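Next up: just one chain, as structure tokens, the form predicted alone.
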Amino acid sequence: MAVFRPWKLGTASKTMTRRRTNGLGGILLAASFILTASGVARAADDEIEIGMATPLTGPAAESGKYGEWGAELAIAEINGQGGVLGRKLKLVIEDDQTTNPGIVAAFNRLASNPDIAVFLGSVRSTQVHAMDPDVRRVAKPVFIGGTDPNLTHMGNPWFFRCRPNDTYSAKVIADFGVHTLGFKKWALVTSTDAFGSSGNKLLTAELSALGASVVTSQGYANQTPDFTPVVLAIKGSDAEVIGSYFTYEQDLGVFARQLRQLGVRLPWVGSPSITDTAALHLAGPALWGTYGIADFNADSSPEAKRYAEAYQAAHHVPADQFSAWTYDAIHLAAIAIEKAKSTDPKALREAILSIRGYHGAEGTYDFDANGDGLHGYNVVKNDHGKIVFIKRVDFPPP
């Protein structure tokens, strides 16, 4: 099997479609022929193509800018090592508009392209559910970003997750804010959607194990213009501390910022999404001082900090999970197709699930048999609008 090395960029050009328009601009390669799982003769020239489906449009666009140049990089570095079978790596994107519908027409898109041999979906649980249906259908490999724990326990075989789930992210909330900070009252603010109702429940469950409690538990509705009520609801209870599951950046900085404005000063320990670049940009001052929980981290693993170096170097910002997710799921499939000598999707499946202690920039993958390949987290701090490493919790895998 290649071992594919992240940290060395090749010099290849990248290889990417968007929005079905035209890619590669003519690069050929010697013509060689190799056999296809199903015995068809094929030149060696001929791209694997990865599906992609992200947001280019809607509130989600500028995270979904980042997870895309997260996949172009891994492409580029793959393709400027030879590519994969001797074959280059091709990515397809389509726009999923940050809607459940939207992804769903994005993949379906997507699918009707039967070169597409695996895709990338959605770094947001309820996308992943809306996908679901039609991802059964198609019976291929989907790499998925969104951290709700059900998405890999509700049968589809099909389902391969490249961040950990929310099993892990409620465990260390719930530890470092009763066992490292001391609080033990807590307000919990949380999306109505799959993950922050999945989120509320564990990190519910994980923090009355430790002997806290709930004080006010406030739910929201997605694209929330005002949390005004939300804020006075925990202002006026005697919680010490904030934990938190926002799904979109742009909830999550309206509510940092009228937090502050209405005079709410307490500690706050998020979910990954309080560390996020663009949530950083839309809260700036109002987060500094937060502790997240993060699936990536540079400082985490000399892994992550190649990864890092590489991202901001071709890209000017720091990196973060919506980022690093895609680029090492674009390693994943490499090296699955590696293993299975073709693009079979039983055999990729099969590949996958063999996978065991890749180095990735998000931790190490140990794939379990449902399909969860990364079992830890970062706990970060926000120290004047800079990210800064704490800590890494890994866990056994179940």
Second form
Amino acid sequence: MAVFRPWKLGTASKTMTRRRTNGLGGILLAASFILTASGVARAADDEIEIGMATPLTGPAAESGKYGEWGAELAIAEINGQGGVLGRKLKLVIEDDQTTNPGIVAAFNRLASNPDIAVFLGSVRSTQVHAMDPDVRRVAKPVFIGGTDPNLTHMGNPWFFRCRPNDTYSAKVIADFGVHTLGFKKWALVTSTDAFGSSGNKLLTAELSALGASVVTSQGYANQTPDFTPVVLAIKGSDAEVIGSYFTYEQDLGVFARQLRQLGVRLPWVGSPSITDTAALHLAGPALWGTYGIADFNADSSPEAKRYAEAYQAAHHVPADQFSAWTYDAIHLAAIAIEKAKSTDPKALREAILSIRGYHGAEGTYDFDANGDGLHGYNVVKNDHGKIVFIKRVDFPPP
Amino acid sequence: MGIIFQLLFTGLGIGAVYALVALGFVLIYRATNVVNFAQGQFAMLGGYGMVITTVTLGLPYWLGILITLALMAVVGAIFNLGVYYPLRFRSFLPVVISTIGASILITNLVLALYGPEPTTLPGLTDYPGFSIGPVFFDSQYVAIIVISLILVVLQYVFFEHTLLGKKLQAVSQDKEMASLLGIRVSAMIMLTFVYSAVLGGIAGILVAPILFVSVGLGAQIALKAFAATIIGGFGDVAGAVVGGLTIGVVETLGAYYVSVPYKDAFAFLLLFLFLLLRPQGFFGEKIAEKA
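Alternative state: the form predicted together with its partner chain, after the form predicted alone:
Every component of the complex follows; first up is the chain already shown.
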């Protein structure tokens, strides 16, 4: 049983490194890669390295920064408590450029460092799919935030998910929309990437199981500058409610504004991106009154509240799921290393799968045999720009 | 019926932005025989200029526009001196690669200075728009279409009815002959870069309230604008405008009536058809090289 630890900030920053791949950074990166490969730049013996591939550039760079902050906060807390097995943790970051080739390159650069024991992968399912072959080859634990259910069901034993998968998100969206709000006719707006496609498929199935129907299903390519055709299709349908899976906040912001401008006032229940800090900022009043499911909400548990307060104090922005899952992932990695009493990959894998009842910022972790740690979501409402907790829905692990 | 008018209006609005950036492509191509792949970054800089002046510094919107456009003129001049001028006697390819390098540099400089977060920019007016029957006219889209039309008319008057405009045309047609006639070719080319950067800046200012301001703003527009220049007839001013509007309308109608996920494909399918069936575009002449 893990214990939530009070944090002590400021001790870990000296041990953290960040590498960017742009311009001069690229040259430095190449130099550090060579040094790392030759063993010259190995971490000090008393440090356990954790690799993190995250978007520092590209359309998801803002959420990538939040993820980095969450991981850094956890590292600071753990090192403030004396580290793990008497050794400090060190975060090594690579920019995945918000692209699939980018994360493959970033992961391989990290994996070339034999001192890295555990990795943090992407929050985006499409990128996790791209990493899959290399993760199998490297054969070390990788914590992920991508919510496509297939990610932990495709035979890769090294993925461990720190967010609830979309089986649960679809169940909660459908259940809330049909049973609590009472709507039977749905319009779905989903990205055409792996995350959105999977969400569309699962939500359609869940709605069907509850006797509701999808009257229009609108897929869109990421980075779409204009959603007028989507909005008009919804407007022309007899939908009573909108369900959505948006990958990027920018797309969500453009859609929300055009939806309201073109006079569509339907209720809207969205996947977690609808509650993101960035989405709230970009869309503003266009998102007021919408419902969302959120794997992280500060009011969902005492642990979440304590985390949110620490994050807010450190960075002066509200915590969201992009930072919460990386925060939990680092703590879970620390617990697993403590339990395994080593950084041996197989021992770590067994230790992670044995974690039960750990109360993290995202919820209570009970890892199942597939590597899924969480099995429920929070339902929230956007009340004039403020995210208000409605209820927590948890399902028993399979 | 209302739906098609709504789609046409939105398509023309987005198309007008493509047209503005495409005009920048065309003007520089006509003056230098070079494609400037940093034209989209000019739009991105215009958006950031407005954020800095109106949001960060709190200046009035009109003053923000003036300062931003003045800064864009400076950017155009520096771009000419740093990217084009040193390579002006080289062949097409090194100069094009130089503009690609400049676009990467500009993007990364903005990224380093202002970070990756997209940010909002208020529109030209607080007035959201108006409805005529079932069609909603977003005030920002109306502004985009009206301002683009005004700019096209002003550009026509400038090129066809002013001495400076005729000098620019002379330089674009034959630099050596223009030089023999006493026209200062390098000054004309400088003016072209300055004007193209300002045009890009205007496109950025107009579209930023809709698409938000981010380092990816320019890339989002530039690819379609480049396609617009080819469809219109590379090097043709009227063609750039018609090409931009055509792409905007085709992709919007295609998205609604056929498939939203393949929205971008419609624009590039149109480009493919033009390259196959009418490579000179709407208005281009069927010649391989300029005289």
